[in-house]
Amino acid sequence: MKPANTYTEHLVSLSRSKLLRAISDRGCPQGRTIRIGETQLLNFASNDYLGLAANAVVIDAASRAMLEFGLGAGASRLLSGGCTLHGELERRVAAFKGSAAALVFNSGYTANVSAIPALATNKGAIFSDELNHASIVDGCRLSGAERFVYRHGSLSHLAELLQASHKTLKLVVTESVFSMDGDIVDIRGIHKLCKTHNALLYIDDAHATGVLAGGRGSPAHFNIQPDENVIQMGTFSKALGSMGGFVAASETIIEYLVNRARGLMYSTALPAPIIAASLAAINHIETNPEVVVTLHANIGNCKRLLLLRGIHVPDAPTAIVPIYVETVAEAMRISEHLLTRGIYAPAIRPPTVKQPRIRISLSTLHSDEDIERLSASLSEAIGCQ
């Protein structure tokens, strides 16, 4: 059999199972509404939680930086790729997240597949939540460390695994806000376990940064003061509306990552306009706290309306609202119904998740009318009254 036939057969199988994916590029900026082809749609599928991706202040900062520093970075940070804005952003991130230092990566994915292998090493042990993001899973695999997977959010299971391990270097890795379920795990409890068992705590705060605790994320939400054993990873590409990832930690950890994180060492640096946009986004959140307040008002309103219509949703103060269904076909049917009502909320299917769902993402930009339209349309599709 020719190799190409193998791939063709795989695509045919995906299509039959309603798991074939295709790219639908928009013809407009990211925002409350988007245009796909000739159709204008109300957008409930974006991680732009605070509406900063097309914010005028953020765009202006990027434009000014491009005029001053140019576009392409031209090299890695360890050569000539960084500019003064990169260091400024790292200092701002460290202060924003309550850590001693920070390091910028080209994406959240790059941060995880670079930092986790560097920190765990092939002599350590990693303890990873079973629902962790693919980038965490890949980072754990790349590490060569002994790997243990604990039941989602289970402190008791994690405690058992930590107690049984004889490794001197232990790294507990978890998302704070889980990207497909929108739930928040007990970071305070996990932090206590890490202290008890002398383990490092690596928090993927991608969907909590900009959302929880006035935007500062899960440690602030749980009143945890980051110490030398707490490592926060986050992104600029979600609530901050820009691009890139970061790790915030002790000065020792950050210096170590500068010397060991392959995604930093062997990647061309992010362009200065992107860095400037991220700086402007952090400044905007700190000087305009109402943007986070508005987001949470929308979260509360959406969940209230869905519950009034008999649609069960998890009770968590996050911008991710999953609508669980039993089959892929049902998820596809609901998503297609929403499209007929001018609402963009694609079905989330295996292998991304085991249980199919519609994943609603809320934004500061959504109006009460938008949320009412969404809840009414979902009610129509699901058959609830």
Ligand SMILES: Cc1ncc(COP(=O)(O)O)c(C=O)c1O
Given for the second form:
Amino acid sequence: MKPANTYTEHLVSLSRSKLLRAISDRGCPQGRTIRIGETQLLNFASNDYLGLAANAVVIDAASRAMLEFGLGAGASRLLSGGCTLHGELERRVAAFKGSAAALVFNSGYTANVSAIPALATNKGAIFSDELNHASIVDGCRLSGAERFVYRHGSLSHLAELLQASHKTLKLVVTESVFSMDGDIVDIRGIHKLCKTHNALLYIDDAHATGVLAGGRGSPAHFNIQPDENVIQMGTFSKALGSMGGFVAASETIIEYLVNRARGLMYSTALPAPIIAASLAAINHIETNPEVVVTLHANIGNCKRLLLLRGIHVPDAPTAIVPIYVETVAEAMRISEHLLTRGIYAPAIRPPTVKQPRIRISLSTLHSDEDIERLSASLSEAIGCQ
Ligand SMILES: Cc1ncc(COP(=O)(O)O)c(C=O)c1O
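Please show me the structure of the same protein in the form predicted in complex with the named molecule, now that we have looked at it in the form predicted on its own.
To see the whole picture, the full complex is given below, headed by that same chain.
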């Protein structure tokens, strides 16, 4: 059989099970509404939770940086590909996250697949939540470390596994706000367990940064002062509206990552305009705290309206609202119905998640009318009152 046939067969099989994915590119900036093809849609699919991806102040900062530093970075940070803005952003992130130091990566994905293997080494043991993001799973696989998967958010299972391990280097890895369920795990409890078992705690704060605790993320939300054993990973690509990932940790860990994180060492640095945009986004949140307050008002409003219509939603104060359904076909049907009502909220299917769902993501930019329209269209699609 020709190699190409293997792929064709695979695509046909995906299509039959309604699992075929296709790219839908926008013809406009990311925002409250987006245009796909000729259609203008109300956007409930973006992780741009604070509406900063097309914010005028952020764009202005990026434009000015482009004029000063140019576009392409030309080399890895270790070969002067970075500019002074990179260091400035790292100091800013460290202060924002309450850590001693920070390091910027080209994406959140790169941060996880670079930092986790470097930290765990092939001699350590990693303890990973069963619902962790694909980038964490890939980072764990790349590490060569012994790997243990614990039940989602289960402190008792995690404690059991930590207790049974005789490794001296233990790394517990978890998201704080889970990207597909929008729930928040008990970071305080996990932190306590890590202390008891002398383990490092690696928190993926991708969906907590810009959202929890005025934007500072999960340690601040749980009132935890990050010590030398707490590593916070996050992204600039979601609530901060830009691009890139970061790790905030002790100075020793950051210096170690500069020397061992392959995604930093062997990849060209992010362009200066992107770095300037991330800096401007953090400034914006700190000087305009009401953007986060508005997001939470929208989250509360959306959940209240959905519950009133008999649609069950988890009650965590996060911008991700999953509507679980039984089958892929049902998820696709609801998403297609929403499209007919001018609403973009795609179905999330295996292998991204086991249980199909509609994943609604909320933004500061949504109005009360937008949220009312979403809840009415959803209840119409699901067949609630
Ligand atoms: C929990 C989590 N971690 C990491 C990433 C990767 O971040 P980025 O999109 O910046 O590569 C994502 C993005 O989907 C995510 O949801």
